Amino acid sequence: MLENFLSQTREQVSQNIKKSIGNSNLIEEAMSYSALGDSKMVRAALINASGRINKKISDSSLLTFSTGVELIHTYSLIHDDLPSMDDDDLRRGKDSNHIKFGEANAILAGDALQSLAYEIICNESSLEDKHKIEGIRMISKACGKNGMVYGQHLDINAETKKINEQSIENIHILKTGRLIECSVMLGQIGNEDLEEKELMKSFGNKIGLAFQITDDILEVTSSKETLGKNINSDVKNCKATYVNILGLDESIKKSKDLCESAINELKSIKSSEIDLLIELAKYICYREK
């Protein structure tokens, strides 16, 4: 069930990305190069799976939010790979954007992907204006100065420093977790059941942290070929990770505990559609790439 769902999500979102970007100039080519790369599209899948529980949002709106969030995520990866950031030359199994198109064009492509995400949400006819504003506010908050951007700042600032578990958890929540939590909640736009939304928010928070801890684990247990990116980047940049702070076994236990707790949150929701989110939570924590 999950494999078919993920495959269908990737196909639908990829087609919408292709249509939304176009192919009329070099910047659009650079945008498509990264946005249409081999991606898990976990965030898009979370939006769609969350939306199945919420009967107040249309399939068209879910596709638009999924596309927008994947464009935002891709922009962040392009910028993360830049020489001034993590300085990585491999992403999604191919040359990083700045290797292929040059550093200036990579920056511009990332900027354009970010603005396009908001543009397509504004143009979504099945969304009420108040829900467009709510969605844009949620994404902006997750990605901005108190979210992903600040998390990346803290991550870079922590290089070569010895930090504690609380500090690395804060970095991971900001850098990765906030957008994953946001993805879960975008699927809940229009839902008026506040208790249900709080459970979904807690679920999103826990799997967001578990996702990045699993990334830390895979960085030392997997291969470049499997991950489609360099596995020595954290070591090269002297990054703070869960593994080098808690050790591999404790990091694995932390990820599994978060996964189990997140799933228990879902089981409090009276819906026949929670199975897909449960399977996604397991996939996030037990994936191999």
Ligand code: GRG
Second form
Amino acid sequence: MLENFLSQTREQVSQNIKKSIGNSNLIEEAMSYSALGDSKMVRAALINASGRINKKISDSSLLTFSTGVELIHTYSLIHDDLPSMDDDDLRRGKDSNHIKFGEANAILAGDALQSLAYEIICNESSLEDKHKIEGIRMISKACGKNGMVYGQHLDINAETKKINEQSIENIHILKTGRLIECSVMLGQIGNEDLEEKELMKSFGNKIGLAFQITDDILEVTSSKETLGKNINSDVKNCKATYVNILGLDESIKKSKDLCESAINELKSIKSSEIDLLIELAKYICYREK
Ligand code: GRG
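Now that the form predicted on its own has been shown, please provide the structure of the form predicted together with this ligand.
Below is the entire complex, every chain and molecule, led by the chain shown above.
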């Protein structure tokens, strides 16, 4: 069930990314190069699966939000790889954007991916204006100065410093967790059952943190070939990670506990559609890449 759902989501979102970006200049080429790379598209899958529980959102709106979030996620990866950030030359199994197109074009491609995400949401005809604004507000808050960007700042600042579990948790929640939680909640736009939305938010918060802990775990247990990115990046940049603060076994336990707790949260929701989200939560926490 999950494999079919994931490949269908990836196919639809990739087609929409291709159509939205176009192919008429070098910046569009640089945007497509990264956005159509080999991504798991976990965030798009979460939006789609969350939307199946919410009867009030159209398939077309779900596809637009999924595409927008994947464009923003790709921008963050392009910028994260820049020499002034993590300085990585490999992403999604190929040269990083700045290696292929040069640093200035990579910055511009990232910027343009971010703007395009908001543009396609504004153009989505099946969304009421109030729901477009709600979605744009949620994404900009998750990604901006008190979300992903600030998490990235704290992450860079923590390099070579000794930090505790609470600090690394805060960095992970901001840098990675907020956009994942936001993805779950974008699928809930229009849902009037506030109790259900609270449960979904808590689910998103937990799997968002678990996603980044699993990322830290894979950095030491997996390979460059499997992940399609360099595995010594955290060591090279003296990054604080869950594994170097808590150890590998404790990190695995933490991710597993978060996954179980997130799934228990979902089980209070009376919908036959929760099974897909449960499968996705397990995939996020026990994935191999
Ligand atoms: C604003 C200049 C500027 C830079 C922004 C905010 C930022 C830089 C970077 C975001 C931080 C970041 C890259 C977090 C890492 C999150 C993470 C684990 C990414 C990998 O996600 P996957 O595994 O990737 O979902 P795929 O390739 O499968 O989509």
